[in-house]
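Presented as structure tokens, the chain that follows is alone, the form predicted on its own.
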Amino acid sequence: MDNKTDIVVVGAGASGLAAALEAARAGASVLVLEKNHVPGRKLLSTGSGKCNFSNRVVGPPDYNAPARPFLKKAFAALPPGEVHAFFAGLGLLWSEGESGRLFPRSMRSQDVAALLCDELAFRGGRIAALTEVSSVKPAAGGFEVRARRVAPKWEKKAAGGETAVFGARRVILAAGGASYPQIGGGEGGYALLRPLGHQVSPISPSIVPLRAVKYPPRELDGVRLEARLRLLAKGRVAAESSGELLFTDYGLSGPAVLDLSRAAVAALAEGPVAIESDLLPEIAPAALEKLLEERARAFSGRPFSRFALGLLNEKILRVAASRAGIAWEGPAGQAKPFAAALKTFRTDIEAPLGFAEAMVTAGGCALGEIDPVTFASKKAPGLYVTGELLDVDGRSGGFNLHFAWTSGILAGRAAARF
């Protein structure tokens, strides 16, 4: 077996780079195998290229409920403040945005990736790009890792397919999830896990826009506003969120919708789902009715269009009025039905958009098969599993990247203890 090393890391994403760096710092020889042409390909696209790499406050409640007991132990082993210290030690300066989101001061995701890669190289770690792992098998003294050379997409005549075999005492699987296949996401990591004895729960897109059923007027496309949302399923409120709501030509997006998307995807598997939007969340229902009644008196004798002007974006006011049975150019008034239309603006949901539009993958490797302190496999000694391959996903705001750093750092440290 050629290309022997202490640790092979499969994937040069967020968790893979963090794992490789910590293992190299501990003195292990480390080789990272990455199928993309550059390390950190998905990392470079996070936060619209600004890299919302963490949040000022991180805890188990920021993640899917079944993962919270696991995360309580992981965050006890590596408190969130220590992850921030990890980046400070790399020389990263950051600033705080809305809702505690942390961004590099440069607002450049490539700077975060460069700091990780530069430190890894300084510690002797190596990255082999355009190298896709096809199998990981236990072998004498550790593992046999088989990989093939990937031809660059921009070189149509370039040869690919050459195979290589690597020997490693330990392997860290950090291959990432299925989101954003156009920049390297895929299901290859799950295919590596199953032959090693791991269960993989069904995966689905998360933090993803939602497609509406028979979407109403296309003129709402592009309208943004602050709203409070309720996800309705089986006659009850399944989840709630607040923040920016974006109407699109296919349905709904924006931070408030993305935060509801995981619950929406789960609920859709069992029946119809709708999102009810409070378009004026800062005004209580009774107060809104009173306000509109006062406006009706003030604008008596004028058309409803003048009565409504200035409340919200005119495009959504027109749709709300139509839903309330109010003629846009009819007489001003009808405060109660119009208030109800604004406070309970309903959109029936058909499905999420696909993995190509999803920020995160829900589902993955069963957490009961992973040690939450070391991220070591309980099925295959010497194997570690990190990041999006695990059945952990959080809400938007830097929480998913924070988990990637946490799992990678802990796995890298543990894997280097021979």
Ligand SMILES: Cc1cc2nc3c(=O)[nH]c(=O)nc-3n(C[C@H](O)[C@H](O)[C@H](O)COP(=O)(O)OP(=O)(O)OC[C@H]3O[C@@H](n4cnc5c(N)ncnc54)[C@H](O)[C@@H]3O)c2cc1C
Second form
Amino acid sequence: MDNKTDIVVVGAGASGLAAALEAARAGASVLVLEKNHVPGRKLLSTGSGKCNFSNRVVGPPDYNAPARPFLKKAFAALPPGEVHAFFAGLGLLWSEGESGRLFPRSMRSQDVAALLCDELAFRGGRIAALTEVSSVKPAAGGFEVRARRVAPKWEKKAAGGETAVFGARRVILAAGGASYPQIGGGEGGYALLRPLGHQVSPISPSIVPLRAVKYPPRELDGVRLEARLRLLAKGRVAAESSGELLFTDYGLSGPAVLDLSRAAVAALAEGPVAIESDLLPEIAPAALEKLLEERARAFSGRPFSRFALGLLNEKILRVAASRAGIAWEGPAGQAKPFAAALKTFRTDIEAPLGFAEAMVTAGGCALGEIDPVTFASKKAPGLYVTGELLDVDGRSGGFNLHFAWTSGILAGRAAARF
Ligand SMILES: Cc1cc2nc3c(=O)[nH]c(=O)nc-3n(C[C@H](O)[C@H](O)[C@H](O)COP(=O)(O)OP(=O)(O)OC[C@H]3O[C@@H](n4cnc5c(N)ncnc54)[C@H](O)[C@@H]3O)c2cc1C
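Follow the form predicted on its own with the form predicted in complex with this ligand, if you could.
Up next: the whole complex, starting with the chain shown before.
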């Protein structure tokens, strides 16, 4: 074997770096193997480069329902405030955004990654980049970890490919989910888990934009507005959200849509799904009708366009008018049907976009096979599994990174107890 170390961590992402740091702080020798050329590549892209690393209030209801009993135990073992204290201890100052979202005060995800990597190096932990783990096998005294050198993109000649074998007393699998393959996501982590005896529940994209069945007029591409959304499935409201809605050239995106996307993916498996958008959520239906009636009187004798302009983006006003059967250049008025069109703007949904556009992967390593306090595998003694590889996914707002830190910290501490 090329190396012998106490703990090998597979993946230098959010949970792997937290795990490695806590294990190194506890005195273990730690080696992190990372296939990308830099550690924390996905972390750098989080929160549009600002890293929404946690939330002021975190609890099991912020995650997929089947994971909640497991998370109750994990959050009891490491309360969210202790994760925040972990970052304060690294020297991070943060500020609070909308809905309790926490961001580094610098608004730079690089700073979060740098704090973790610098402290890990200070504690003697090592990171081997461009090293992709291909197998983890139980062996005498722990595990044999096989990896191959990955050729960096900028190397023109096909270098890389050599195999290295590492010996470790314990292994922490922190290889992440399938989302964003362009920055390190993939199904490789699940392939490492299965031979070790773990079940992997079906995976699907989550926190993902949605493709419309028949796209509403293309001229809406790029229109953003604050809206309240209702997900309609099986003739009832399956979920609701509020916030920014973005029309794109394939369908819908923006935070309000991403928030509904998990429920939409689940509902699509059972039948047709639509999103009904209230485009003026701050005005109650009766008040909107009244307002439009007053406008109709104020602009009487002028075209409908003059009556409508100023309410919202013109592009969406035109589409809403046409859906209500109102001629844009016809006479002002028709307050009632126009109000209804603005309050119930419907988009039929065909499918989520794929993993390349999904921020999170739902599904993964079965939680019944993992100890919620140590993240130790119940199938392979000495193995620990963290982060998105597990069947845990949170809503948007810092909850996915929060779980990555929680699982990494607990696993790192437990793995270093020899
Ligand atoms: C664009 C984007 C924005 C996001 N923004 C936010 C946000 O603001 N807030 C939030 O809470 N969540 C956000 N998320 C989700 C969050 O980034 C993830 O949930 C979190 O990073 C998961 O941590 P992890 O440690 O499980 O996996 P990752 O952070 O994905 O790390 C896994 C690492 O393992 C490496 N790896 C995989 N296989 C191997 C192998 N075989 N050998 C060696 N290395 C391997 C990968 O290259 C990667 O570096 C965002 C996700 C995306 C894609």
